[in-house]
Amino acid sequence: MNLKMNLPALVVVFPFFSAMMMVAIGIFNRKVVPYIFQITATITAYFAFSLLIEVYTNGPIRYYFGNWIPPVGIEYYVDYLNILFVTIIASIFFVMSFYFPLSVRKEIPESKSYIFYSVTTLFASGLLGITITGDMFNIYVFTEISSITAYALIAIGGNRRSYRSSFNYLILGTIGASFIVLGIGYLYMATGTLNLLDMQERLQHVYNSKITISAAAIIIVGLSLKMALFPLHSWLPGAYAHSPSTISAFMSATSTKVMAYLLIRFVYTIFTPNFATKIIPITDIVMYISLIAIIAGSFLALGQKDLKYMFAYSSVGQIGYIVFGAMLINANGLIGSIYHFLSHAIVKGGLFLVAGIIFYNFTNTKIEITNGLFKKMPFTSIGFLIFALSMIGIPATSGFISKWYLVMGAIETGNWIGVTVILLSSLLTAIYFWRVVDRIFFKAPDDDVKFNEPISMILPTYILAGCSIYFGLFPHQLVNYAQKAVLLLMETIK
């Protein structure tokens, strides 16, 4: 088999096997399975950094599953933007696999361990799936993969709490993929293709039909319920407050952020803007509820007692900003979206990192536990002020990339609205991030026991960190490849 040539099917068919695999040892031997789970989530990186090379080297890739050709075979494409995305989550993959066995054995029973490894390889074969594939159906396929895995994920804790945020999200997570599916119909009856290139030409001779208008907005109000777009939100704080602290990292910093993704992907490349600004509005109505949404976030945020629960209503804000990146439809906004993804990915997935070392020690993220906790806890309590920094969009970290790239797409549109919300919504981040970092670096701790910072839960803490404060520092290239990915969306602008 010619390795080069099928890497688009093995990023994703590889951790999908892998998982398999894992649950025919663990019967047997429980013991190996973090071992197997650490060696997929390397070579899966590998596999997407080596396709990121060649995509960048020499362009979008077509995969076609069985040499058949679209639209009657499954294709998987691949150009500038998904291949980042892909890249992306293979690495958080790959760097939390290391951080996962020790928090595994606090939070997860021993006797789910080896299901609990597998079920999160599988998870993330399904993101990876639905980043990469060219096909309109596999990308509802994998939704479901990923979405049915996150209910086992959540709920695996075994606590009332949990059951009760897996089911919560369980219902809402089925009306949004019911949503989408429904809308893939729609589709397929306007266009009678499922491959998503050549739906893009087909769809631009009905963008008049109401088959196709439904289409649309069926679709986005489907996507908006699975990235957790304020006010369809309702699910996300209790799936992250509840789930195991791993689960709340791997998901917080990918699981949302794809279903932006997939927002940017239907928008720019399936409908195109021509539909999404002229035929309806939709980057019009999306636009201000991203900006509802980064306001309600913060302000959310605000009152929250639990680390967990805060973190969670921030990322309803977040997700806010990535889509207002998006919706503006012009080369600055999207550059800002697609570098928020990346900065609020590692961000955001190392707080909760963060979050978990606290659990691990006091058995709960209450805000009142952090009282001197530098004092107890030096390397987490720094890493925590690392990424709230970022979060505020303080210049040297990746999140003050992100805002000022945002920022500049909405002068460039006049909208200053926008411009007002994203300045306001980081002064309310600092607000909510300095009662925090006052309470860790200023008050005096309650006792003066020392905790335990394990290496393997710190080191994928302090990478995510130190890759936040590089990709602050040195954006040009990120910034550079994020450009080559705009221009290919933007063709399709007339």
Contents of the next structure:
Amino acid sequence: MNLKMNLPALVVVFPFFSAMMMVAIGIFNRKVVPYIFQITATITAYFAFSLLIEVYTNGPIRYYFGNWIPPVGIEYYVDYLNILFVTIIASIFFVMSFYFPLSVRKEIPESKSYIFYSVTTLFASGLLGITITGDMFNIYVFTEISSITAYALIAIGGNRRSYRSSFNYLILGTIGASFIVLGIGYLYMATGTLNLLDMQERLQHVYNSKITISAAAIIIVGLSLKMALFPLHSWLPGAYAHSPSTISAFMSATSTKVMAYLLIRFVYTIFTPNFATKIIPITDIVMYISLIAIIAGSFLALGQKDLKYMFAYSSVGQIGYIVFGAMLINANGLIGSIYHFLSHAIVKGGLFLVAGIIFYNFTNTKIEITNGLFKKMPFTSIGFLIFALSMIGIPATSGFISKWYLVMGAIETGNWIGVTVILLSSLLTAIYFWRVVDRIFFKAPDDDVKFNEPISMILPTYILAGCSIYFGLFPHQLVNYAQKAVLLLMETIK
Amino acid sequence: MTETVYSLLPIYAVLIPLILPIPIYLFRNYPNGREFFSIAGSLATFITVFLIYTKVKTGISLEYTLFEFLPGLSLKFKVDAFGTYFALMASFLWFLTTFYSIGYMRGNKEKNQTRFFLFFSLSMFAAISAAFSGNLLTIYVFYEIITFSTYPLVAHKQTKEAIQGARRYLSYLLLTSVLLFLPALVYTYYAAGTLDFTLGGIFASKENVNKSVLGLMLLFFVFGSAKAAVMPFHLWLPSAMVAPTPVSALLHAVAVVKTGVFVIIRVFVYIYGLDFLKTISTSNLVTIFAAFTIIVASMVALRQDNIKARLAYSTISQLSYIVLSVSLLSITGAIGAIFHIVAHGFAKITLFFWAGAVYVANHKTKVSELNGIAKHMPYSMAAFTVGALSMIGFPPMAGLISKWFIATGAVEGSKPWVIAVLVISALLNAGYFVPIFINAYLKKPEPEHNHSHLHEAPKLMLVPMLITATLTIFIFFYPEFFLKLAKLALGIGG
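Return one more block: the form predicted in complex with its partner chain, after the form predicted alone shown previously.
Following is the full complex, with the preceding chain placed first.
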């Protein structure tokens, strides 16, 4: 069928064009735009799921754009790894799309709202593009699309602090992107191709070349900056804390993780672990940095007075988990990393949704206002509790499964420092979340005002909470998928 | 070997305390209705456990898999003789404690009684589930649930002191279980490929296991199960004494701390296997740590003026009897360990009941305030006498039998020096209980006070106390009931 054949392109191109449409229609009629937005999210998710089924029944797909055969044309390469990520991003986008209208009405000026929807869709299509493409330059292009839209989305909050955060991110993000494009340029110099699989093939012969080595270093620094790996994280807290609730939720769930995906792609598919073991130990270096990131992120989160800041710093630590698992070069570690990608996308996204509901009622998210929140907003509080437990990694939540695999991977490679760090940071996570849980459930509220918990905001939050529990209880299928992906990635090790 | 049968009975036994909070919450404004459900629920649980007992004593074990996370990694119940033994004691004492709690909470006019009974029921759910757990992962999950569900009970009074005590309680238990127990658990899974409790251990059939790491993991297990309060991880117990006395009685003399030693016995007998442990030298270290704890905790108890603190240190010392006994690696020692769970359980709950009675009836919390109190509360003091004598190891109380087994086990396990520890500890036990006798029975009350208000405890508190005291004596004369289960649990007789 024609639709089926073109799924890899549709997943990206459909939201892309839909975003353009929204502007065009929005000029004449602003009221329809939210509906178009929701329909777009639904259809994109549908495409992603069909693609998932397609890939798992028939194996990886190589899709040639306009039927131009690579290395001349652009290739979309969908294997077991990135289809998972594509599906996660599209589903999160779909679930959160229900949350948007109320929150947007509250936080975004009416006159800008249609632009906001359009740019958000564009942002999502950029992220989807990064994950799905099999062409190096295309990766850069989509990175820029998602970055530039992100700067705009953060700044749309409209107060002075969100401008500053946006500008901060703009500078650092641009530096990161320049590094990436520079590295890609070097790789092109070394190999003369931009196609991923082609490059993997050709790169083997030039591992020793100085160009390749410096390309590896430059790309990893660039990616670290974009994914806010400690100590290059300074743009992230402000960007998450001062952007609109919906954006901080969607960005925290997806954007830095897509960069972590790219890291996995570069290390496993392009350079292959052989390069790391034979030439320079980049994976070891990044692994130790990620351990520092885990601890530092947790400690920084400990001292925050604002919920959004706390979640943001916790993200800095959590990205460390994903990177750590990937850099172990061990099957279980990588499964843990992929699983944590999913788990953290769900949980952190959900936590920011919770923060959004609190913001909707209080117009701020300071921790001190959560005293006795359970009495005022019971549903929100219970949602928060579920996410907090998952962050800590309590069994029967998705966080437990990913930590289980990460610890397994660390033990298998004899990395006891890693084991200690992961568990220690779980405890720190427990401390900084328990601080809030304690306030919400056990402190007396300051006043008796009842608050509104709109169903359109509670529902997406609970869907995510349900997912977190579901993937904690029944991880079997997903772990099988992840295993398939990992086998394919590990094939290059000989 | 024992036959395994699929059965829903264990599910019923844990479902009752799990759903009991619902009627308790619904009847929150009708104390009598609420208390009726507490009593009926605990009775129903006990009856179900008793039904399980009638099946298990014929040599079968009941199994029910809740679900399988991953191959070899499941949440499942497998009720064998040892689990039944523990559940039987816990559910019976819960039933008695319910009456006592009603008397205590009403006599003391405590606030938030609904929350109290609600979490009490949840804690019992977790404790009984831990007893029924079929593998290490399941028991770990319920071990953590116990920690969390008892937290509101410990913090019940919500004074600054109570909250601090509860925080310390939570942090000690979480810190050790996550940092020590969890890695040991993951390593066990990595080394053995299974976590199922198997009599004789899961390593015995494996070759190429790294014994030095397993030895270290044994220590991780013992200290990670900090509910057993082996020094140096014992400090949470005295600080948890801020809880209302029924909580201290049931949870901190029976359910919580006994789950700790229960886990340790499970690890020794069913994960490592006593024979396999003979090749691992760190088991001697466990003996030494336990012996140290027995002596030192008793010495600390000597200096405590607060009744509950004295009892807490006595508990710490008595728990190490159990750990010490199983670490002797002889069958007799293991029987002694299992038997002491019950012997100490009944005696210690009597003592805590007594402490609560003294507090509710006469508002006394210190040993030095007890002068001449026996004249006013003769029945309570009689119960106390039985409990204290059992602790010291006096005939005809249950404590003597377990000491007998431990001493025999020490000779069998060729560690005769343990007997010296037992003797010294018996003297020390006498040292901290005798002053209470002297104060209560022999000393004259201070004349400047008016003593007309001193009176006996309310009947609701007195009767459970007398029942447990009677049973402490009863067990001495008819130990066969428990010994048979203990032997069945170890695969001998039955």
